[in-house]
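Have a look below at one chain only, the form predicted on its own, in structure tokens format.
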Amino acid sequence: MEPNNLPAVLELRNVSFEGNAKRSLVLADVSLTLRQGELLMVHLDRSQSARDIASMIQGLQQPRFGEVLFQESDWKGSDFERHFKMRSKIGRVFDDQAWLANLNMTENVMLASEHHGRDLNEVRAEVTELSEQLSLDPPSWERPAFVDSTRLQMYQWVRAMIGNPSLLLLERPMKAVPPLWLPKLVAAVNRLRQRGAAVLWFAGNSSEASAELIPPVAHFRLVSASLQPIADLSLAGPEATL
């Protein structure tokens, strides 16, 4: 990406990390800076999972070495109130859906916002507006077990993007979603970025590198625990939808 002078949203400084799961991505002395409005897309292969790294970025796991900064603040120590406020500014689409089976979809989508003390009337209005932009019926009283996999995944988009997050983490956001819905996701991501959000997108398919994504966008893959830029997107990853 071309260098810019906008504030950094996410910084990894010489980070080495190894997650708990066999498929977790491994990092060795990785540094990167993601600034307001920037999008970095990491193209995964089928054997890779970004879940532990995304948790590390949210301060839920710690790197073995190095430092993770969100808006110039670290996740070290036991200042839970500061970490709670930091985490409230990060939206996330999980590789697995992380729905609570005993709550309906409305309650599930709004749960994180409620947890962070937001006005629920405002949250409902945002959920309705974003659902309409995605051509999706707003979440209702249905329990997750009775909602089809495509809508479940798209409700993850809604949950991640309400509250105007400063950082959006997308782990295989098109998983279980037909490609025809990609332009809706891209448009929503573009709107967030135009408001200053930075986006880290872990792609499960090279087709997610939409030409409609506004610049600046950079593409990488993780090889031998280091991020390597991709010059030819046709070699970025599997063609089949995961």
Second form
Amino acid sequence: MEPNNLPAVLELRNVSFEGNAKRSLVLADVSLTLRQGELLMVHLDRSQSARDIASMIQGLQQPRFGEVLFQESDWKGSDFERHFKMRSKIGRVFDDQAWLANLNMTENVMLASEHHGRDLNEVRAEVTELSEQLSLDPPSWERPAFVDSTRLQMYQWVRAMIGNPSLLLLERPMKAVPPLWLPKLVAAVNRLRQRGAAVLWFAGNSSEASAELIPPVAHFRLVSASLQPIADLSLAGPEATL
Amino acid sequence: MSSTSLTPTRSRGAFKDRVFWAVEFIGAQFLGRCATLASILAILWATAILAIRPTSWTRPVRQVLARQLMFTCVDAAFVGVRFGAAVGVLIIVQAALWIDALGITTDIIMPILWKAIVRELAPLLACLVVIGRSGIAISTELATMVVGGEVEVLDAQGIDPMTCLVMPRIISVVVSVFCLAIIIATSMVVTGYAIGWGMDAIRDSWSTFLDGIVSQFNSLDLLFFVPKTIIAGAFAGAICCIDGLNVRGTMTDVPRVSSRSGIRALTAVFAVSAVLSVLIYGRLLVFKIM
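Structure of the form predicted in complex with the partner chain, given the form predicted on its own:
Below, the chain from earlier opens the complete complex, with every other chain and molecule after it.
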């Protein structure tokens, strides 16, 4: 990625990490810096899960070695108030379980924004606007169990992008979503990046590397626990399909 | 000869081993109980600190509290009335038996019944209703959320599970035990009067009967009733939340954790009641504490 002088949003310094799940990605002495407006796409194999790594980036799991910095603050110590405030600036699309089963979709989508004290009407307007941009009905009063998987996944996009997050973590965001919706997602991500958000995109399919993504964009894949840049996207991995 | 000389040495060694094992076991159990008590007190302390901070009471947290109160207290009110009525009948039957056997009047038996209801039966029954109805449900819900990854989803959005999940639930259990104890005590007294009047065991009018009860009420009753309901409720709520959040494994472990949580909460309620009795009345069994 081209060096620039914008502030770093996410830094991994010599991080070694091993998640709890069998499918978790393993990192060995990985360093990277993600600055405002940058997008880093990591192409996953079908067998790989980014959930634990995304949790490590959010300070929910600790790396074995090295440190993770978000906006130049680490996740160490017991200042949990600061950690929760830092996490409130990170939008995330989860690979797997992503919803609270006993809340309806509206409550689920707006939960974090409401909890962090944002004006309710402002949040509602933002959800409606973003839903319209994604050609999606606004979240309903149904519980997640009664919503089809495509809409559930797209509501994750809405939830991750409201509140102007500084960092966007996308774990297989196109899972269960037909490819024709990709341009909508890319446009929304581009708008967010233009406002200064950095994006870490764990792609489940090499076709997610849309040409419409505005630069700077870098593509990597994990080989032998380290991030290897991909020059030719056709080599992103034959198994990299959903 | 050698075998006879070895036997006492071996048995002495085996006895020593058994003593060491027993001491180790008792020590481990004691330390385990201390650790459990420390974690319960830590959760209760954190709950109190979070509850007095206005910033904790965001709209979602208020909604969780309202829903939990609705389920634990309001929905359980009729259960409390039924329990109180049934136990009120039992008590009045017992009272009638004592009156007949000892040849005493209702004036003598009434204060004893009133103290038994307010100081012991109503708080205990309220705890039973809340643990059976809501405590187990709380530990099941939290355990399911942990195993299903929902707690991580909350955490990842910058929402403190302690503020959003634990604190409102413990407060609602405390409030519910207190309110249900009042409902149950009232239900017991009203049912007891109705049955006693119907059986001709009580001949006083309702107002006289009520005046008699009110005149029995003293500050010691309040001193016992308030801490007993609040502390027992807080322990029950904290235990159910701790057990639910500490679940490890898969969804099949959730029922095991929930049933164990119910038993542990009940045990704690009885233990807290016993300790409070000793502390408030200053008596351990029949011996006065110096």
